[in-house]
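Only one chain is included here, represented as structure tokens and corresponding to the form predicted alone.
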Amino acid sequence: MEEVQYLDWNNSIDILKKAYDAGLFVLIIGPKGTGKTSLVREFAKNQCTNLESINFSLRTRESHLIGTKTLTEGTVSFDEGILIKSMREGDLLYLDEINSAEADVLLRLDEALDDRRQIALKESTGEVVKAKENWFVVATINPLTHSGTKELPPQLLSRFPVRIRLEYPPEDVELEIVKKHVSGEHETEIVQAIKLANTLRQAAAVEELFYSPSLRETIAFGKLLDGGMAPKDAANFVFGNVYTQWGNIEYQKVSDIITSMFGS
């Protein structure tokens, strides 16, 4: 398959490169959804360099992102973490939903991007590792209002110096993403599809319902379109049905709005 082009609509590259120049770490601030991940590769690759990722949730711990010790054949062996390797190797290293964290693990990354950017191999021999000069670290987080995410502390706030935030494109942009990713045949349709998905966002964000669809529910969309799909099926299997899981009340309000748009 081939690959999809990033959009870049608000100039973000542009920023992660002055940041990356200037060896200052970026934090992207955003719901889901809305191409934070897209955005860093795309920007790795412009950059030719090697990207090392992590996706924070309440299972990470400190060994993910230091190392473990392994027992083979009689020997024990120190296996490095990603953080550890990125900073060897001088890599872009993304931190996705780090606000997901435990504290115990944000506060051992906080060792390691504070101006000495090193750390200590407590775990193993206890060297001192000290990132390559062009290391580069972007992190992003979901607002509080998503399910398992906590506000970042200060001093860890305070690592980042540059602050992306990435909301929700205007309509005209995400019609031009999602036809990036379909083919471009049922552009009044998807069309219609962009404006039920604002219509959920903003009442998501005034908190009327408990879900907001993303990017990825528009492209869906129109992907279920090229496949033979009626519009308005699309739209409920795409942006209506998984209201049903807070109650048939919120999951009719949608169906709905859904009808208004698509017909009965």
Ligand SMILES: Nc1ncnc2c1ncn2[C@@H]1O[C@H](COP(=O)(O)OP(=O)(O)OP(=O)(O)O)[C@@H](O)[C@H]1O
Contents of the next structure:
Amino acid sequence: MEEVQYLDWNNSIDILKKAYDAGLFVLIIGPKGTGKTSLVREFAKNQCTNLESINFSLRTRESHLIGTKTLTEGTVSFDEGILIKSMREGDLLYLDEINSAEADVLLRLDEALDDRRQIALKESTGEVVKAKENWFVVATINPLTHSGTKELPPQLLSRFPVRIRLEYPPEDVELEIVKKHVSGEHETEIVQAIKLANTLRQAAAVEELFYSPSLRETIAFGKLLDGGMAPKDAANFVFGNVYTQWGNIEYQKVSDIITSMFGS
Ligand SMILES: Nc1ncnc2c1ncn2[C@@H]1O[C@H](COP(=O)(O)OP(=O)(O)OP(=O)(O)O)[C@@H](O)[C@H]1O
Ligand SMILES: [Mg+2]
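If the structure you just shared is the form predicted alone, then what does the corresponding form predicted together with this ligand look like?
Below: every chain and molecule of the assembly, starting with the one above.
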């Protein structure tokens, strides 16, 4: 895939930079598909720092962060996990969706993230690993409405004193972002699709609908148009059909909106 330029529409890069220079870890909060991961990648690229990422889930274990003992040809060694590696190298550690993990996994992070920036490798030699000077940590959380997410324990929250909110952008900004991913033709239809997306987002916000489309959907719509699909069809495939998951009534509500915006 070709590399897409990131549009820093709310100056988040600058905030990340200031936090980095001050050695303050950052938490990015926002719903799915608002550009959290792209922002961190862009920042790592700008800083020319190596990025180590981990996506948290219920299945993430302490060993993914710290490491595991391995046995090869009769000798036991310790395969260091992503947290330890990033501390040794002074990399940018990206903890994605940190609030999807089990609490016990997070406990161990507390130790590394406190002001001393060090951790005792009690599972191997007991060595105390001290983070290299430039070690930096950015975490993301999805808002609590997101299924499977839990509240972050306050002591862990306090390890990330700089918090960036990333919401869906204003319509004109979303258009600029979509245009970075598509040809630039079909602007009128893309503007319509963004309006549709925002209508659905607002309905989802007040729980009239079960799903809120993200930037991924408005970008996908533009790509299908580039491929020659009719706007009405693209709107159904990208925005409409997903709602059948919650039954015909839910689907019909959205289908009516699509017809009123894109014709039948
Ligand atoms: N500011 C932006 N400039 C260019 N592209 C963007 C921007 N914001 C979002 N995108 C695009 O929107 C899509 C979703 O972005 P991304 O994956 O970074 O979101 P996310 O918040 O990490 O999503 P999730 O919560 O699902 O992990 C990607 O294709 C990304 O390239
Ligand atoms: Mg992401």
